[in-house]
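The chain below stands alone and is given in structure tokens; this is the form predicted on its own.
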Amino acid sequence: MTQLLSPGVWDEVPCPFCGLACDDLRVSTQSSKLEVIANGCPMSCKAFAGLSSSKPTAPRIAEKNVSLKNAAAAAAVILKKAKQPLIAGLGTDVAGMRALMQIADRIGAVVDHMNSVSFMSNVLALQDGGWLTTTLSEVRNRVDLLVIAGTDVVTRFPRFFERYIWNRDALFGSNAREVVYLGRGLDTQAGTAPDGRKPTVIACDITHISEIAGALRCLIAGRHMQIDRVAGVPLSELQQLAKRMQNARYGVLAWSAADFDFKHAELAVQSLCELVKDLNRGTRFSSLPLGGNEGDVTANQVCSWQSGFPLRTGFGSGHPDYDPRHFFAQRMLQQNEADALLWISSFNEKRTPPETAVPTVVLGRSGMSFNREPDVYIPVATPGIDHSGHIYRTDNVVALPLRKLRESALPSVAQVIAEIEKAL
């Protein structure tokens, strides 16, 4: 529970800027800028410091300051006129996403997240064949072999190793844990154990992760392979890794789909999922798909429980329709299939909407700058800073409560959507 230790200093603060949602930060609010004074990482320190309370808070219509009521009315006119509105970005908390789902249903909009290019790789693999996943708590307490495919993890989740791999308070100890990287050019420093043991690195092109996974499946099944290399990796290295994975007591295969920047990345994810299933015939192994930045896991959770479908769902037919290809926001804008865009980004002022000629309404963090000014811009509060709320962690099982840390004149996404609905 977030506590006020002294005037202007908060303890046990959850960080809303990363999928790990680390909940042990100590934050000072004694100046116009927030400062992480304990347990921060480069990402959280920069994000909190950038949340100045002195940035403009007035909504704008065509670059002119207006009241929230007038801005909401202008937004309502744009959305009401649209035959196919698109609600995208979706960088918000649970309450904000619930409000967006409600207005999407009312106006027949499509909903899609700004991170869906990578996020949908996981969704499509899950839908096609299912997966066996674990939680961060299980990783923290049980893992003895961590295999990381195609990512260094710490670029996107800086405290992952500190909190979940080299932590000292694991139920079953962490001294003997082993780390293996699959990839080339990765920052593997964080995988070095506290006692100096280096991680194993199997250098390969991440675009060939599917081939590596397929070879490991063959080896685990006891099949003979009449080749010396797979995707440039000596077969002997893969044979050693297959044995280590089979001998693990609680192994975990982790990846970040955001680092799979190649076509049909969902097939790579599916290959990794099938490898984990094969391993479970003889030992205990789990997947750990890492995501959650910009509220993508939160948005997908709310969309799924309220509509029965994941993101890229539309409501134009009067009921939820899920179509992962046609309801891709970027494609819809490029093909002129959307005639109004409502863009949400309350965590990151740099995640602005794609440049488009369609009428655009932006609910974004204060201080956003645009190459093309949107028709309506309404600065909104940041969850966990300016108002309380909830966000889902990367492992999907924990909704962390966010606490209001300071007074702000900015409305929440949910409050702005309520004003727009009043004007519809």
Contents of the next structure:
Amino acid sequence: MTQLLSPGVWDEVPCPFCGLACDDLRVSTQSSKLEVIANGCPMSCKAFAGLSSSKPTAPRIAEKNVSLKNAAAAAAVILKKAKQPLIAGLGTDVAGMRALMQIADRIGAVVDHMNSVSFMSNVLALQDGGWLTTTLSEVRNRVDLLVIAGTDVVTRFPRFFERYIWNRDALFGSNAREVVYLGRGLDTQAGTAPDGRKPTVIACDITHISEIAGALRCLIAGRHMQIDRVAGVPLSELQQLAKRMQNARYGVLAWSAADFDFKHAELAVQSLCELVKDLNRGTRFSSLPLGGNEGDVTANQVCSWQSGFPLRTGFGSGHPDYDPRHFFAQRMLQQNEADALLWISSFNEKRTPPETAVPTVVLGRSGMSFNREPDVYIPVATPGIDHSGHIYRTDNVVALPLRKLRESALPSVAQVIAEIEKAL
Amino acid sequence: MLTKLNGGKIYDPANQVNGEVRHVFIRDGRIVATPASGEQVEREYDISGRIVMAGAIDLHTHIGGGKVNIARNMLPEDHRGDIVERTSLTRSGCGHAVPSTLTAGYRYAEMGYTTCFEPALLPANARQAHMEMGDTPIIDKGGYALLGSDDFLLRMLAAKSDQKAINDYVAWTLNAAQCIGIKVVNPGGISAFKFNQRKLDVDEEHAYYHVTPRQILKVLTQALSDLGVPHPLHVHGCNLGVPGNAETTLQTIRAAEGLPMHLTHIQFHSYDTEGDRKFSSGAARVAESINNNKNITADVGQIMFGQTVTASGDTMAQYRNAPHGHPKKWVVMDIECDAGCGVVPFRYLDKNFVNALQWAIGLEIFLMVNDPWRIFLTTDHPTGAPFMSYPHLIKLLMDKTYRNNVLATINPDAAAMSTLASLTREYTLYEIATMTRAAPAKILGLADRGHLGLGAAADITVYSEDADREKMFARPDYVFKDGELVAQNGKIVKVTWGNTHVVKPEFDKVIEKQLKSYFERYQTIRMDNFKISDDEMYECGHGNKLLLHPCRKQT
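Now that you have shown the form predicted on its own, what about the form predicted together with its partner chain?
Starting with the chain above, the whole complex follows.
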């Protein structure tokens, strides 16, 4: 576990701010300033530093400071009164999500995560056809061909190439890895090898990725195609790519569903999953769906094991009902299908609740600013900085233990929910 | 508080008690001697004429961890058919193939089970398995850590490391993953699949490491024996589901070289290749070999007809079997240079030749292995069937008329190829108590579970005698967990949280130096973050206690 190296300096700190959850950070907490002093990335440095200055810790009801007890009581009144409460955001750790599931069951709430538009694209593909996937350590040690669909990866996962592709040591083979991007207008700089080799870029409109995947499946199956372009890409380029994919010893096809910003992205995800399955008839190839930011994987894992269903599950009938179309938080708010919102965002103060007129309780990182002040705002601690906890990485396998790095007056999400439950 | 269970018929094979009428006294969660006269009994249950056994122990049930949660995510249609409502006492959830954690705990307890072991904790995913089991109420839990396809061990074998170093690594793993035993799945095969090997026999070399499954079995059985870990190596053998794998199983038994070894879901490993369809029962020779080799124990992994989902670490086998799945969706995953997992929904049909014969093969093994201390009742939940089918399975074992009636309804070609009709054995209550209580406690080293002797934990199940054994075992009258009444007439009356069984064998700390650098160079998590601390176990398990069992190290 994370260790105190010297007073105020922590080593092997897992970073809860993106789905890679790198756990090699060194963090200084001296003089109440939080600073990543080794192995930081733009995202982690900013997020840790953002927790430095002392921000207001007092809960607020209608912009007036109150005690936690009073805030919890006011939240309880809002939730109790609601016919269809909504618990959304869900940016929290395992313990926070456990508490939220318990209260959701009790008050008949719907649970949905702030990233669920992208997250559910993966879940729906999983439920329809399944997939063949891999995890970060496998990528780090095995990949010889990395194909990336529709993302630069590094905007959301800054250290991806540093840690898993251009790593100096690998268990097998050399690190003369090849990178291929599918997409247009992507910053592909991170895909350039340390020895200067440039990645292949197949310029295509990512909204047409299913067509590309379909064509690759045809080519891999040895079928003849009577066209010379697919989604604007010359067939010869796809023929070359198909060959490279078939010749890979351990290929990986990565995407970030958050970058599939178009309708029915689950079909795009599924086309990629099926392509990877086909490749495994001859060689080994795996999918790598990238996600996990703001605790979306964590929320889904806990929701699944406690209810038996993924996110977008409601408890209004006294039992879990999973409905991936209906129980989409933003849609419910827009259609006036929810009459209270409990919003959770303990990692990112920028992720405020969607615009809504319904009574709103926010459990958010301290220092959140709102366009419309919620009825109740309870600043909460950040897992892995202010309290211990657990968070899942993008690959759905590894849960990192988070440690408390400093004393904090802020309560955890789990503590606040326990207070609200007492007041129900 | 002193509780008395008055006048039940006791089936307690660990103490050779076979249906005698006795009182049972409970104080502070333990079974105690008859108190001195005049001592106040505060709670008395008149259970005269009813059957009393220790709480049942399931030594192989997939109730927590990555693959189980993948199955939950993948199968909402299955769960919608078995929705569980919230009550004032219990949380909502769902059941059937892969129940939610809360429902799994309630249902096991309602069925008289008080302890369950998750048989495949990938060390990289052990934290999740413990968190899920932490959210599984009432029952005690434990896990077996998966080794044998992890690159660290395979590198040690390829480098011809000495047995002592391997022992240290095995002991380190048990500590780091907070487990009670070690499981091996398709030894080396999960790793071989990552190198595109699609088949691996007991003496076939891994394409990269040039290590054979036999070598892996040898060092791991030796390690557990040297470390004095009570539970023998828990082996899911090579060639799962492949016709002809009965021979593989016999080779695996020989590979134990007389050391203790547990063969799991042996039904899936007892196939021969006779007949027009080149698929036949190998149960007779597998059972004979188990009978002749006293170092071997096995659980059956019975299949039952109906929809379920197969969940396994054996990516090689799961990828191979995926085309047979239903509905047509599946997950295979390579995991962390540690292992893998495969989740394939399956619908076993009684009119399908292969499925019907699988069903018969499982029962043949149950009936042909003579010693109930060495054969265990499992369905490899949920792979063969959900655990809720245990009472039905018990009826099949205890009632040959019923069994033969069912046999008459399955695929006739399969029935004709099975010797099941000629097997007249009927399990007795004493034998059922052995295979579901006393024996699993014994091979897991749980000294105070699985029996009703003085000092034992008061995990007790009370049934009303019923000629319909399925009805009888489905709904016990009373279930006590650590002395507290938790279920009555098949309904939860109190929710407790259970504890976790672990062993913590000692090891030379030198191994951590190697591991630390290995983790830094190759893994994506640091060694110290990989290890699960006792504090985490406490946090993850609702104030969970670790029930530590001693290892008797060989000198």
